[in-house]
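One chain is shown next in structure tokens, namely the form predicted alone.
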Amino acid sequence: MPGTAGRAAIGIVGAGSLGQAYAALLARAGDDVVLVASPASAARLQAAGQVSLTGAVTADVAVGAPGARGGTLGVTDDPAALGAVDGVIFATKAHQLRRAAADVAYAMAPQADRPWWVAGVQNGLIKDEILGDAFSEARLVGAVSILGAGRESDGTVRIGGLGMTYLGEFDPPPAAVTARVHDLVGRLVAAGIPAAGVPDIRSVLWSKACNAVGVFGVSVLTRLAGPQMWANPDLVRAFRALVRETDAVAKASGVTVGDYRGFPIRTYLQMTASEHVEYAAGLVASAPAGPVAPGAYPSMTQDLLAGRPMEIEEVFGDVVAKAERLGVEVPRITLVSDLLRGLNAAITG
């Protein structure tokens, strides 16, 4: 299945929010974009006849099957119609990853001798575990992504912004952007999505995961948006305690967190309580002003909201696991944890 230029063609595999962002922005650019979806999102997305893109980015952008030309996305349910693409990116919910990853290795098995790649955006750590361990970890690519977005109830996809997306090789060479790497990066700055190459993968999971633990611990919890969370100086406190014990999980792991767009947690751990919360009120007060869009909620609150099940144990759970075994306290996250596991078996039955 050639693509742009005669690069075959990208798999993403996942059909919500994020999955259709990367998908339609992708295919718009011009590459050939194979999209598995759940068979209800396969048929709704097949009768609609487009992905609406709103907000951030506007686009309707045509779909049909795969194998589609044109800025057109192949849209299906069978795993098997990815056939020789260059990658696969996985966009499900992390929950739902492990069933998913199962699926297509099983589906990609004619295509063993082929150096196609796989890369996971879900939140939480253990997505790249569960890859590893599905195709391997020569065929591995870190990924990290802050775009946002949520949708709205006619389906259309709002895009709250489109971040950064950062990818790199665990290893080796430890301290490279590869070929692989670099294609993919360029191939997303092509279809408009910021992304970036970066020599240390491990650091910017870990500091995302910081910034996921914070965010969802607080957000879930309050039930409150972004900017609702900034202006509240008790609940930046919140967010900078979860962080911390994150942080200290982290560096027993031997990884060293940064800043990174989106997510500046060496800063946010070199200011002082006072500090932030007055970096914080000046990002409320530098935002647009308008109703609370689907995107600003942060993910994990979109699923409370929408009663659908949250990724507790990918992005929770695993932290303290990790921290159990590390022989790190973190009694903070281990509450939250706790509480949010309770709130997730209130909503899902």
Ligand SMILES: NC(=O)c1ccc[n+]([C@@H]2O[C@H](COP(=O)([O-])OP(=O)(O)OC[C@H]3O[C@@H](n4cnc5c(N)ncnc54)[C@H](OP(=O)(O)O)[C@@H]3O)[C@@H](O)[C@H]2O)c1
Given for the second form:
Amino acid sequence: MPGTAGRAAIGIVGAGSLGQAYAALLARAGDDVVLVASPASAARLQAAGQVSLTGAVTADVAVGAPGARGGTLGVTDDPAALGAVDGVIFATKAHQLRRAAADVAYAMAPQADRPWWVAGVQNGLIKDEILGDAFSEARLVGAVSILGAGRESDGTVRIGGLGMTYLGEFDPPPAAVTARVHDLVGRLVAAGIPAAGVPDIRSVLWSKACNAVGVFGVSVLTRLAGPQMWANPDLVRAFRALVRETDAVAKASGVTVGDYRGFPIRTYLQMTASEHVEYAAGLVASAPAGPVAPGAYPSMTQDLLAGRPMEIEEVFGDVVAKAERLGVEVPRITLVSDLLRGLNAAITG
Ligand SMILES: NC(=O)c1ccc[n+]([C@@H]2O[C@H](COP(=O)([O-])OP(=O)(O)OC[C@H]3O[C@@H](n4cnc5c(N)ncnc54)[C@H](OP(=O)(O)O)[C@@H]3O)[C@@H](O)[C@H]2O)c1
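What does the same protein look like in the form predicted together with this ligand, given that the last one was the form predicted alone?
All chains and molecules follow, beginning with the one already shown.
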């Protein structure tokens, strides 16, 4: 399946908000893309004949069978249709990843001798352990996405913001960005998706984890969106406390967090509480007043409000387990994790 300039296709597994957004934007830019959906989602997309994007990007991208060219997105429910791809981006929820990875690993056995890569855009750190176990560390590319996407009731994908996608290698930490990371960054940027290759993807992953534990912990338990949280000094302090504990686990894991676009964690840690309260208030000074749109809530809060299972174990439970193994005290994250686990059980029955 040769694509642009001798490239093969990119596979994307999971036709949810993020999977459809990446797949449609890449296909629209002329990349060959195979989107592996669940049977229900594959049937729905085939019937619709297109993926519709709105928000930061407005586009209708035609849907066809895998192998379709010329801006048409190949959709299937069969992982074997991935074939000779350059790599596969997993965009299922984190709690769906183990099963999806096992299905793809089985289907991709005939491609064992080719050097294709895998990456996961899930929140949390455990996704790379799952993918490394299923496909080998050598195939694994680290990825962090802050592209914001949600689905509307008619299936349209609303892109709230074209946030960065960071990519990088794990072991050994390379001095420079490798060819496969460079290629994927180029394909994303050509598709209009901001992306960068980084020499220390662990730092980005842990920084994102600090942000996720802080934002999701505060937002889900208060049912408030970002602007309401950042305008409230008590909630900014709660966010800081969760970030600090996550950073302690990162440190014990040998990782130094940093400043990345959308989650400047090192700067947060250097601020005093009152500086942070003032900084956060500045973030919302220009936010429009009035009711909060559903898509403006952090993704885990959207899951709570829609009654969908939340990624509690993968985002919170995993940090608590890592802290226990490393002998780091994380009483606040443990409490939040227990509360969220109870809430998750209540909403999902
Ligand atoms: N949305 C965002 O803005 C955002 C930003 C950054 C990171 N993330 C992370 O990215 C991940 C995906 O988020 P999302 O919002 O796109 O979730 P989502 O809308 O729930 O999409 C997940 C998709 O995966 C599909 N799926 C599950 N198991 C599958 C399998 N075995 N084979 C094929 N498809 C399968 C689901 O199928 P059905 O269609 O049948 O449900 C669903 O369409 C999450 O971990 C999230 O935390 C999301």
